[in-house]
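The chain below stands alone, shown as structure tokens; this is the form predicted alone.
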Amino acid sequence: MSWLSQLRTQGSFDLLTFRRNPAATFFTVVLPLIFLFLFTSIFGNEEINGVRVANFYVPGILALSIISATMVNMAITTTTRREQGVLKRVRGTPLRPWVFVGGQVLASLAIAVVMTVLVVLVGWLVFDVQLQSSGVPSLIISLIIGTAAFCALGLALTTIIPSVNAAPAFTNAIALPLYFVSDIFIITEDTPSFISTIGNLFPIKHLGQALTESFNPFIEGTPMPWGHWAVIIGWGVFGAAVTATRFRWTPWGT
């Protein structure tokens, strides 16, 4: 079997595993939509200068969906497989390690694409959110870069997660505070400067802002948020470096 067939097979297996995990499906697919409805109900969806306020909620929810499908799901799933001895058994097969990891990344990309379509569709049908055609190329690039970078960060997180039970706690303890300081849940101009500084250090805010530019109708031409992409890529490289040097195929403590 060629490496391409192996990659496709591994990706299909990871997608099937995701679909058979009700908790992962809820937190990745359903919860972001619940947040979208809640925030729009709480903060309103008035029309300002011909643009609905939800136009600026949807990118944040979309960033949440991508991160859930990549970093959070990757960290929890990989830790579970490692502690159950699955990774150790896989390492003893002819399957190339990069194909195994690549299949997970491919599955995460597929989930992120589905969530992008779903969130944009719900935003358009329910909240009158408009995605400009000029913003589609930027949206696609942000999706690809974000998926790759946050998958690498998810794998990097497994190097500090000691057990299956600790995996959700570790990932949420890192992700949830960063959502709040990264303008994912709440968008305001009155954010304290030190909070904004903290948010700017991490890739979640930059993914959210890169996606926001794709939906911003006041930007002329095709938005290309190079600065945000550079920060996301930098964190992705960092995650890949940590994974390459510290990733474990055997259960913690063995």
Second form
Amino acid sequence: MSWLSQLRTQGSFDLLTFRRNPAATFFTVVLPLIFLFLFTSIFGNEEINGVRVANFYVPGILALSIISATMVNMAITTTTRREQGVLKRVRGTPLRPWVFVGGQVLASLAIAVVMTVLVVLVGWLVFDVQLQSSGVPSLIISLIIGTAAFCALGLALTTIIPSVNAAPAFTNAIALPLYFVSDIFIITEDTPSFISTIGNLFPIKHLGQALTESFNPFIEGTPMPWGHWAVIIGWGVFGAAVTATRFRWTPWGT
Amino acid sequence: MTLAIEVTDLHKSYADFEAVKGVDLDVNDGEIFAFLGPNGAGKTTTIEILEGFRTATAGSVKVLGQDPATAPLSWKEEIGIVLQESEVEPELTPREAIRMYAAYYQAPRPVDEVIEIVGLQAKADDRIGKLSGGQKRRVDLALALIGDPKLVFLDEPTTGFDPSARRDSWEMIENLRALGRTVLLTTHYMDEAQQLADRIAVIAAGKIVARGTAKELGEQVKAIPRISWIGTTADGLSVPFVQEGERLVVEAEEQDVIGVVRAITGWATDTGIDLPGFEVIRPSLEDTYLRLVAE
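Alongside the form predicted alone that was just displayed, please also present the structure of the form predicted together with its partner chain.
Now the complete complex, all chains and molecules, led by this one.
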């Protein structure tokens, strides 16, 4: 089998295991939608200058969805597979290691794409959120860059997670506080400056802001948030470097 | 005869201890070879060096003509590995998992054929997470066989199984012989090695202490028959005896067994003493093995 069809097979089986894992599907697919409904209920969805407030929640929820589908999902699944000996078994076969990882990345991308479509559709149908056609190119670019970078960061995280039980705790302990400082859950003008400085250091806020630009109806022309993308790519390269040097295929401590 | 595995003076040291201390091993093409030893003897370390998961500290290793530490990925087309501890994605069915692994090889066996070899037809479409331990082990073996390997490694294939699951696994491994595959298995059960293997190497504390067919192994350690009965004294008995628990025990050389039995029964008749629970026991291969690894 050529590596291309191996990649496709691996990706489709990874999607299948994801779909059959109730915890993973709940946290990745259902929870972001629940948040979207909650936020718009709590903070309201009034129209200001012809734009619904939800226009500014949807990009945050989208960032949350993409990060769940990639970093969180990748870190937990890969740690579990490593500790269960799945990765070791795969290393005993002639499959190229990068094809195995690539299949997982493809599956994550597919989930992220589905979530993007879902969130945009729900936003449009239920909350009257408008996505201008001029925002679509940057949305697609953010989605691809975000998926690649946060997959790499998810793999990098596995290098410090020692066990299956620790995987959700580690991942959430890192992601949750960052969501709060990254304008994902709470969007306000008067964020203390040290909070916004911390947020600026990490890639989550930049993904949220890049996506916000795609949904911002006041931007003239086609938004291209180069600065935010650069930071996300930088973190992605860091994640890939950590993965390349420290990733292990055998259970922790063997 | 060509050699599937050729190991000379293999050493493996970790920071503070030497797990393997000069192991030599020759496994012929097409034979089932058992690597027998207690836990911690160096079995898994050795087999993982042969599989390419660990590197040797010293010595030469050839598996299917290549050094596993430097062999290209294509070398793995010809080996199948059943690890001691590994799971398969519980969300998949055996058929799906086998199909996924089939995609990893250039010339896999047909999926249905492998399901049949390991006897999983009835469970092929159930979720792996719902299978029993023995059935999961069949999935492990199926994944090791899907690439149609020349050489199969089985690291403790039946550890933790109940007796009937062990019998089933033995049958499955016997089937591999029918396929003409070379098998290297590790086990700490003598009866398993005896049942399955053409040849056995016994490893203890990182060294091979005996090797040969099951029969040859039995001959290597002098088997001393034991004659015993329930009793407390045997005044006037002409052969030396010892008290072990409630029994009196006489050890006899194989050629002297009849003479010793005659002496004991003669003494009993003369003195009018009964010999309750009288028995003559020849040591089993298991006893032989336990003596070997204890030395």
